[in-house]
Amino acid sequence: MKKATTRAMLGVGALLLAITTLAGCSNGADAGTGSGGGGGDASKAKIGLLLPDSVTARYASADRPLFTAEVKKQCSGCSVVYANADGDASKQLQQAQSMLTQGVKVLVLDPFDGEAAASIVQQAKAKKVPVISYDRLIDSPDLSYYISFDNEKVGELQGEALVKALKAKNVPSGSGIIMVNGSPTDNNATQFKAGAHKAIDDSGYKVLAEYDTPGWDPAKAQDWAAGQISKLGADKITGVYAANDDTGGGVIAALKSAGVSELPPVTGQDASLAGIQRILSGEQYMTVYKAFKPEASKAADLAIQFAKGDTPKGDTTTKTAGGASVQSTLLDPVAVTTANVQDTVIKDELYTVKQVCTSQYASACSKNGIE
């Protein structure tokens, strides 16, 4: 009886071992399907999308849904694994490592910190997973592709618009402006600032103070601006260069809290819904519209190509901070004021008229011909 029981137990054990071995092979095949270097079924690929922060409105409202929709349009069996770093480079590294463990075939990475993210690229390379640097450039020679906009041109558009607005108001030469730049960890912010200075430095207007906003945090921009208003006097600030709509909104809030009724011209970027509404109501002078749909669509298209094992070539190349050349697509930014809201963000269906022209902004929309 004992021998029979022992034989039965051995038989069950052998069966369990066989099942476990088969399951292990199956799991390994699934991981191989998602690990970028060749092999696997590209029609069922996992594609990782890593975005940098939650304070920038465009990521949740535009980039993520547009990218995901285009991936599904091109590859119905593919899936997007998504994570947002919430302004934390260490968290983004952990998110990337998790995606690599899950077996993504491609990483589309918008870095919170362009230098720190180089370690993500290095780890992805070790697993033969291509990395597309999305919107912000990563300082790594191992990038597979970079898609963004001409970022120095963005800054030039902002600076030129600010100077034009000041001159239109007959603000005298020598008057002061403050500059609220983007995050010091974002390579794009450096380029925006360089482009803006090209337009501002020779304009005859004086930069009274300048601030690099950690993590693009609007609250920090607002706090800094409030300090400058107290220090300089609101009447001395005749113009505001703000690197994006969210930091611009922070400065506008500081000015309004200080009792400023006639706001100076304030720039922006990203064509956020709140930014567009502020432009129509006269609180913000301009924004820069970077057409997220073609950017996200192109990134999705590239990701599918890489998942298939292709190596797409760019329209141009871009130099990283370390001097490496990366295949690139750089799209054209567009300055938006009240004059062309209808012909840009409304025409491109970034927002509907109903979304823009809520009851609070109905009269402003009517005044500016938004219909």
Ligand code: BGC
Second form
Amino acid sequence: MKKATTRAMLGVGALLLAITTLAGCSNGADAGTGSGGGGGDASKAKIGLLLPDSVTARYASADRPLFTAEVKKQCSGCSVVYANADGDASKQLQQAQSMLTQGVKVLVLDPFDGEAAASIVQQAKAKKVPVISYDRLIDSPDLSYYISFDNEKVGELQGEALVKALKAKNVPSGSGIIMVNGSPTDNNATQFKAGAHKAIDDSGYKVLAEYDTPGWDPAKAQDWAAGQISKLGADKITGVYAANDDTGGGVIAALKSAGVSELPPVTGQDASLAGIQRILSGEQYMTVYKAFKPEASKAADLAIQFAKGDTPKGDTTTKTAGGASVQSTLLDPVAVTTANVQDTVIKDELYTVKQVCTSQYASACSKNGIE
Ligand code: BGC
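For comparison with the form predicted alone, kindly provide the form predicted together with the named molecule.
Expanding to the full complex; the earlier chain stays at the top.
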């Protein structure tokens, strides 16, 4: 994609409520309690949280619980209405419409499709509901805020780490890399890819083939990688750029089922639990840790401010593909290898040692000093 809204009679009220509840259910928008939007009491605001897919670990394990906890911490009477689009832009539109009908005061929207989601922003605007673009940029002139990471830097960290790993293994210049990028409907994926190419293109290593994974689906990444392994020969694949841990896991599974015992360096992103365990056991070379807590907490904090009618300003601005300038906060990503698992995800309590070091990973943990 390119870079880049007195009940007149008891009977009527009951009917409306029934329709609203029904709409919420059929679209998977999970209503909490609290009063409706449109100028009601901000201390009882409903805040909509829309996340893009269910194939990536972070949304259920980090974003949703962290966001909800911060909303509750700052505003005990507020409630979060949650929906996941399951990789379907039209489902996300319906979920957003259902939330607007339920009277949310703010939408925090991580779009499945950054261009298509502009119509959600437009519909929200018509109801005076501000939209915070969460993690992925929406190509709309009507956004109220964008909170994310420096996403081109994510790609640079991945590409640089891959090149470094290949050089450290003395892999000769001219050897091949395959690239498993993110979803073509995700502006972040475009930026990750651009950042990675910056590091890889002049490295002397050659990109043999690359793939934009529809919906970031790990199963599709795995199928594509299996096809490349048969086509190119496993020994020709000396390095793998995978845009996140889940798709990287798919590639690793394909390599293992093709009988590859010494895996090439594979990159990732999100510091997922499975990704961190693979790093410790030597199956995955690196991941990019994007501290989800500051991202989700900041989004919750912004949502509450907007619900109160404030208009918070960012530390910076971001340009959408359409040329609009959006108030933004962009956080810093960090590359993680065996060398700094302890000082990043363990130190920040993203995971406990017990969660990471299950019996299967106990020796990998002790070898890498995880305690
Ligand atoms: C996010 C990544 C995530 C990917 C797949 C990207 O927009 O920034 O953290 O792994 O989407 O959902």
